[in-house]
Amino acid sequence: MIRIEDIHISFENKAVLRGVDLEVRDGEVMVILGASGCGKSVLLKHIIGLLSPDSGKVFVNGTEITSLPKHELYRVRRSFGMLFQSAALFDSMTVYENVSLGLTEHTSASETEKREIVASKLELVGLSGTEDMYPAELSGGMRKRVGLARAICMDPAIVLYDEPTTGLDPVIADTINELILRLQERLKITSIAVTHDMRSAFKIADRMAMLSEGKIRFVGTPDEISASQDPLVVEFLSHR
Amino acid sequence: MNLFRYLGRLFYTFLLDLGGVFVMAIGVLKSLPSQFRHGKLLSDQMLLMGVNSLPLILLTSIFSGAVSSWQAAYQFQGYVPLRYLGTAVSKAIFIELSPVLTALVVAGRVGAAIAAELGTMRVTEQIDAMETLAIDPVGYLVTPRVISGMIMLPILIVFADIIAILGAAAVAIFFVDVEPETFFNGMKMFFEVSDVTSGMMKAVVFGGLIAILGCFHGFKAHGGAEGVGIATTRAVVTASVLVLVSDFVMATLLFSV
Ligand SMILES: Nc1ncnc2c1ncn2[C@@H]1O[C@H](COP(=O)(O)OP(=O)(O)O)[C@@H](O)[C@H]1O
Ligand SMILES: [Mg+2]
């Protein structure tokens, strides 16, 4: 379980998060909604300790991570995978090297074992046989899927998705949505996705949270959020 | 009033950067044990720095040797016998010219390349991605570059020394009409091994400085392609300045008057 308690952070005097509280249960898909630039990526980066808050706490399975020394934070991070908005593949490495990097660094898996694991993850995201390609040779949708394969290569318990479908055409967006659901069903992964793509949000979410003006404005199931009378929520949903 | 504020701000940033470089250097030291597993990262960097810089360094060395020979001969005219030409020129080359000029060329070539590469990785979130895979970016990216700089620059200096001496000798022989034996005897007359080794020792420091400043500014880059450009410029400027400053400091330590 992940619990976020009263997170505040500002950049150059601009308050981005002003007291965020949120709980994410094991095995659910939590979707965080919010307008562009409202701090969704910043919030996600706090959950995995890439940013540390000015004040507030983040608990991952009971461990408070904002005050952990580096090597312990790294140990906690091994139970995470993260898909970045721009996929953030390592340009100097092939697809195979990208996906297998975690295995290379953290396990003693042999080359054959790594090949096998990478092939199975690439198959899962529908990109079998792309091992020897470089990121520059891939389309945007393919990169996102390689990024997803990399994120799940170490079989994490929690996967964070930053705008997994934004900027993709609807067909590819749907394959990504299905992947997220399949991972949750098959591997019981806890997923946190931030997005402003409402269509995708309603496809994958068990629960949704809406971030607005640095706070969580609303948390609930898709049905609850659809029924909400809160003018801000209604306004946001009207763009569906 | 505004000027004071500007200078104060500049000084404040300078202190912050100094602290940042220091913290990064500690990270490099801490990650040394893990480098044994990363042999390939180091050898890749060494190849890149050494092989890619060599042609440019040979080119600049031949001319810095040539011009020092020409200038020395010109200044000696009528005062100092030309049999000391080899002495003066080789001392200047081994002790100062070759280490410092090579370091400045490498700062422009390698320092810029490091800052641009790591800066791009920073602004495209590749460094964050590495963190999420629980891999320490300092150990993975910075340490191999710093070690490689500290090893490769002294080696490059040896090549630079040789080529600069050949350039100087060529000018002495073909333009100043000094006999080859005279030039090389002059060089041998007061030659000390410590002339060359002190240059190489300085090169270890220069190489480390250039690499860590490239990494530091690359890691600090923000704001897209423009931010990468700024980081690259800063890496080259700060490395060049620090090469000259540290050269002076080391000169006073290595050669007491
Ligand atoms: N490292 C940073 N330094 C300064 N400002 C930042 C940083 N990261 C994010 N911001 C600012 O925080 C705000 C929220 O950004 P972000 O979380 O990326 O928004 P989004 O909800 O679109 O993902 C933006 O105004 C952005 O400029
Ligand atoms: Mg974002």
Given for the second form:
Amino acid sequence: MIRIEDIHISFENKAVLRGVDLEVRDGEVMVILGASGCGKSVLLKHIIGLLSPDSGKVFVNGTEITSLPKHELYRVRRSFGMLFQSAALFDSMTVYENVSLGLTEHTSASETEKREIVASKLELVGLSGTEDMYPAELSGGMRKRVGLARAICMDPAIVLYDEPTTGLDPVIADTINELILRLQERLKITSIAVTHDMRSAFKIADRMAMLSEGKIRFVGTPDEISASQDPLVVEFLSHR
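Same protein, the form predicted on its own this time rather than the form predicted in complex with its partner chain?
A single chain, with no partners or molecules, comes next.
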């Protein structure tokens, strides 16, 4: 589904990604691990085309997106949904307006059609009947779930999660983990999550990729990474 080839990028002469290679299989949950500031979110932005690399290529479902003109890149992006770290809801908009934003901007769906779609997505994330509420009236976990409803509103093939459990207490974080797994099963999507929450990573991942010093240090299943003898992997996992 996604192939990353030898991605390099620097900011103000500081190298962040130094030759990243990674493949994400159709239908799997790939979790990208790494210490804070190691470039996980930067890599995620390359996958969706929000950043262009200094060198290297990104392929989405066989299409190289690093060299696409903007109008074609926008078309590819419609196959993505994204849950941002802070949920990134618009405070002045209701839950309905936030979730339906993509439908409003990019489709000709009628108001009735949009209402039906939003209701179905809110039901999937366990928030039926919240359409008229505002973000300020929601708990942190509810805001994350609204953000997730928005991410899946246009039936994407790929969903990206940027630190999906950051800022949540363990009980609410586990609710989000369960929701990610449930959506994965029901919607048959490909998911990529970046996180430093090891409990979440081991719960949701089919495979994990560890990013260290600008490169992918390890790729494997949770069992394989747990059994790794790589000193950097062992040191990283010792803090979970």
